[in-house]
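Let's start with one chain on its own, the form predicted alone, as C-alpha cells.
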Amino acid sequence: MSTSLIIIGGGIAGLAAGCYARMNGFDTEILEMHRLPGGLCTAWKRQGYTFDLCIHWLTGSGPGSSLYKVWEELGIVQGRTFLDLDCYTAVPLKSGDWFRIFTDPDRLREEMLRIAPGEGPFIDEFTRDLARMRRLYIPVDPGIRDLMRMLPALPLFRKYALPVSELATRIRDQDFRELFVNAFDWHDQSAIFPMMMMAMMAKGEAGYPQGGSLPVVRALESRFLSLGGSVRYGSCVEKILVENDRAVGVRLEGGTELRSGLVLSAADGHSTIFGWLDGRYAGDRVDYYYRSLRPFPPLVFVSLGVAGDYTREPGSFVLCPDPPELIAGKEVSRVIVRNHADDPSLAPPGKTVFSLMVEADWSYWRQFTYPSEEYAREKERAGKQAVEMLSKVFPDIASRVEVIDVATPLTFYRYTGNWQGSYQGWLWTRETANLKIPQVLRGLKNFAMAGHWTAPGGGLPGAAISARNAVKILCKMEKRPFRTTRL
C-alpha cells in the first residue's frame, strides 16, 4: 500500500516535488492557494501581451550541464527551444552608447578595455579568472569522480565570495568602477554569482526558453499529472496537523481537514515554520535565519506594452537614476530591466514587452488596503515613474506605452504567501554561499520541506533540486529506495 503525501504549494518545487513523490510510489496530492501553478514562475496577459515574472534563463538548459537530467525527469527541457544569450546585462552610458556585459570572456575584456584602458591589469585578472568558471562542473548527486571535477574552481568560489562593491574597490577609475557596480551588484550579493551564470551561459548552458515561464510550468504540471499526481487549485493552508509530533495532514481555510501519512511543505517558509506550526519546531538555528539572513527584497513589477520593435537593443539593462528616485517610499538607484523584444511570442507583431524590476520596501506597502482607491493609485504613480525612466534612454518610448501594469509586494504576498512580499528566498551573499538550510525540523516527524527558504539563491534549480532532495529525505523515512525517470 502506497503512502499518502500531502504536497504544500504548486510553485515549481511543489510541482518537482510532486513529480519525485510519483516516481517513486507516494500517493501524492498538490494543495496550491492560487487558480494556476507555478506560484512565482507566472506570467499573466494584458491586451494582447503576456507579462513574465520569472524566467530570464534557465540554467541547465544544455546537455552538458548535470542539471539538464533534472530537467529531462521533470519534462521541461524536452522539445523546448532556448535561446543562448552573447550579453548577460547592458548599462547606458552617457554618450548614448551601452556598456555590454558579453557573455564571452574575450569579447568582455574588448569591451571593458574600450571603456576603461587603463585598468588593463585587473580586467585581464577578471575576464581569465570568469573564463576558468566555464570549467566548473556543478553536481546534482556528487560522487568522489564529480567532486575531483569541481577541485580547480574550488579556489574562484573563495576569491569572488565577497560583494561586487567590495571587489570593485580595486578599480581605480571612478567612472568604470560606477559601471562596474551598475552591472554586476545586485542587493550586494556575492560577486560569484553573476560570474557562475555568465559561465554557464558562454558554454550554452543557461538559455532562455522561448514563450517564457508559463510553457515552461505547463509542461511540468503535465509530467507531473501524467505521473499520477493530482492538484487541488484555491486550497489555502490554514495549519498542518500534528499529533505526537508526527505531521498527519492540513486543515484548509474553512475548516476541511485533509489526513495524510506524510507532509512536505514547498510554500513560504516563515509561514510553514511560524504560522501553520506555530513555530513549536523552528529551534535556535531556524530562529536565527529569519531573524539575521536576508531575503530578496519586494519588488515593484512594472510591465510596460510599447508599440515598437526593440530587438536592436540589449535584452536586459540596468538604469541607475542619478541621484536616487523616490518610488513609492523608497530611494532607488538601480533597477533591472528586461527588453523581451527576442521572444515575439509575447506580444503582437512589430511590438515589444518590457518589464522594469524595482526594489521595494515592505513596510510601506503593507499599510495600504487591497482592494482600494489609494493602493490603485499608487500603482498607477509607481508605473509612470517607471515609464519616465525608461524614456531617458528611449526618448520617444512615452508615446508607444499601450499598456502598464503594477504587480506590488501585495501582489506577490497575495498570490504566493511569501515573507515579507520577498520574490523569492534568502539571498546568495558571503554568509548564505555555503550554508545548508535544513529541510527537516527537529523534533517533527513524517514531515519535510523544500522551496526557496532552504535554497539560498533561489532560481528554478534551487527549487527543483531542494525539491529532488526533500523527497530523497521521504524514501529515507519510508525506508525506500530514491528512483527517478525520464521522459
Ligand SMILES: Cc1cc2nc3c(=O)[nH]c(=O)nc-3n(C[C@H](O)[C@H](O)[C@H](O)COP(=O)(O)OP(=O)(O)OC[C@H]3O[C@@H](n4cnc5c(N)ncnc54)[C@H](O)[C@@H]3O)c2cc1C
The other form holds:
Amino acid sequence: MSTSLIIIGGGIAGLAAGCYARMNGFDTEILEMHRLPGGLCTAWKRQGYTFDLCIHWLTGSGPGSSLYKVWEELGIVQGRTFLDLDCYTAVPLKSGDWFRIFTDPDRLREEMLRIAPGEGPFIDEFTRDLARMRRLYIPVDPGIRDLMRMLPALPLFRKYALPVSELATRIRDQDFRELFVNAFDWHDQSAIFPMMMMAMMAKGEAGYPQGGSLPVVRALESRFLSLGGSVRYGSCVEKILVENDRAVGVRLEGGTELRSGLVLSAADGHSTIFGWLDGRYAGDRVDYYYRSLRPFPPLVFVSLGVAGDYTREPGSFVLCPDPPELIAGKEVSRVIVRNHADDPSLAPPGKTVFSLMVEADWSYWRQFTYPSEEYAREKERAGKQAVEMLSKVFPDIASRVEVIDVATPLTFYRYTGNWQGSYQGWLWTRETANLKIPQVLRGLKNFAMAGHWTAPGGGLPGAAISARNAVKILCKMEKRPFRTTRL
Ligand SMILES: Cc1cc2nc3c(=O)[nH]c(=O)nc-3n(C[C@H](O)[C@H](O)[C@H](O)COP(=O)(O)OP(=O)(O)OC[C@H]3O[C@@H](n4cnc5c(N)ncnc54)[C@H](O)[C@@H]3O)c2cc1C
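Could you switch over to the form predicted in complex with the ligand, since the one displayed so far is the form predicted alone?
The complete assembly is shown below, putting the previous chain first.
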C-alpha cells in the first residue's frame, strides 16, 4: 500500500516535492493556504498589464546545465521560449549614457575600460576570472567525475567569497569603485553570486521565460496533477500533529485534522519549526541559524504600467539615489529595476511594465494594520517616490504612468507567510556559501522540509533541488529507491 504524504505549501518547492513524491509512489496531497499555486513565484493583472513578481532569470534554462534535467523532470522547460539577456544589469551615468554590464567577459572588459581606462589590471583580472567561471558546472547529483570537473573552479569560489564592497576596495578610481559596487552589490552578498549568474547567462543557462512566472507555475502544477497528485487550495495549516515524536498529520485553521503517514513542509521555515512544531525539535544548530544568519530583506515592490515603448533601454538596471532617499523609514541607495519591454505579453501594444525592487525595513512595516488608511497612504507615498526616482532616468515617464501597484513586506507576509517578509530565504554570504541546512529535524520522525529556507541563496533552483532532496530523504525513510521520470 502506498504511504500517504501531506505537503504544506504549494510554492515551487511544494509543487516540485509533490512531483517527485508522485514519481516515487507516495499518495500525495498539497495543502496551500491560497487560491493560487506558486507562492512567491507569481504575477497579477491590473488594467491590462501583467505585473510579474518573480522571474528575472531561471537558472538551468539551457540544456548545458545540470539543472536543466531537473526542470525537464518537473515539466517546465519543454516548449518554453527563453530570452537570453546579454546584459546582467546597467547603471545610469551622469552623462545620460549607460554603463552596461555585459555578460560576455570580452565585451564587459571593453566597456569597463571605456569607463575607467586607468583600472586595466583590476579589469583584466576580473573579466579573466569571469571567463573562467563559464567553465563552472554545478552538478545536481554529484559523482566523482563531477567533483573532478568542479575542481578548477574551487579557487575562484574562495577568491570571490568576499562581499562586492570588499572586492571593490582594490579599485583605485573612486567613481569607478562606486559604479562597480552599484552594478554588482546586492544585500552585501558574496561577489561569487553575480559572477556565477553572469557566467550562466553568457552560456544561455539563465534565461527569462517568455510570459513570466505564472505560465511556469501552471506548467509545474499541471505536471503534479498529471502525475496523480492533488492540491487543496484555501487550506491554511496551523499545527503539525506529532505523536511519539512522529509527524502524523496537520491541523488546519478552523480545526480540521488531516492524518498522513509522512509530512513534508515546503512553507516558511520559521513558522514550521517555531510555530507549527512549537520549537520542540529546533535544537541548538537550527536555533542558531534563525538567530544569527541574515535573511534576504523584505521589499517594497513597485510595479508600473507605462504608456510608452522602452525596447531600446536596458532590460535591467539599477537606480542609485545620491544622497540616499528615505523610503518608508529606510535610507535607500540602490534600487533594482526590471524593464519588461522585452516581454510584449505583459502589456498592451506600445506599453511597458516596469518593476522596482526597493529594500525595506520589516520593523517599520509591521507597525501598520492591514487594511488601514495609514497603510494605504504609506503605500501610495512609496509608489510616487518610485516614479520620481525613475524620472531621473526617463524624464517624461511620470506623465505616461497609467497604473502604480505597490506590494509591501506586509503583502509578502500575508500572501506567502515568509518570515519577516523575506523574499528569498537566507542570503548567500561567506558563512552560508557552503552551509548545508538540515532538511530533517533531530528527534522528529516521518518529517522533512524543503524550500528556500533550507537552501542558502534561495531562488527557484534552491526550492526545486531541496524538494528533490527532501523526497530522496523520505524514500530512504521508507527504504525504497529514489526514481525520477521526465515528460
Ligand atoms: C521580487 C522577487 C524576484 C525574484 N527573482 C527570482 C529570480 O529571478 N530567479 C529565481 O530563481 N528566484 C527569484 N526569486 C526567489 C523565488 O521566487 C523564491 O526563492 C522561491 O519562489 C521560493 O519558493 P518556495 O516554494 O521555497 O517558497 P514560497 O514561494 O514562499 O512558497 C511557500 C508556499 O507555502 C504556502 N504557505 C505558507 N504558509 C502556509 C500555511 N500555513 N498553510 C498552507 N500553505 C502555506 C504559501 O502560500 C506559499 O505558496 C525572486 C523573488 C522575488 C520576491
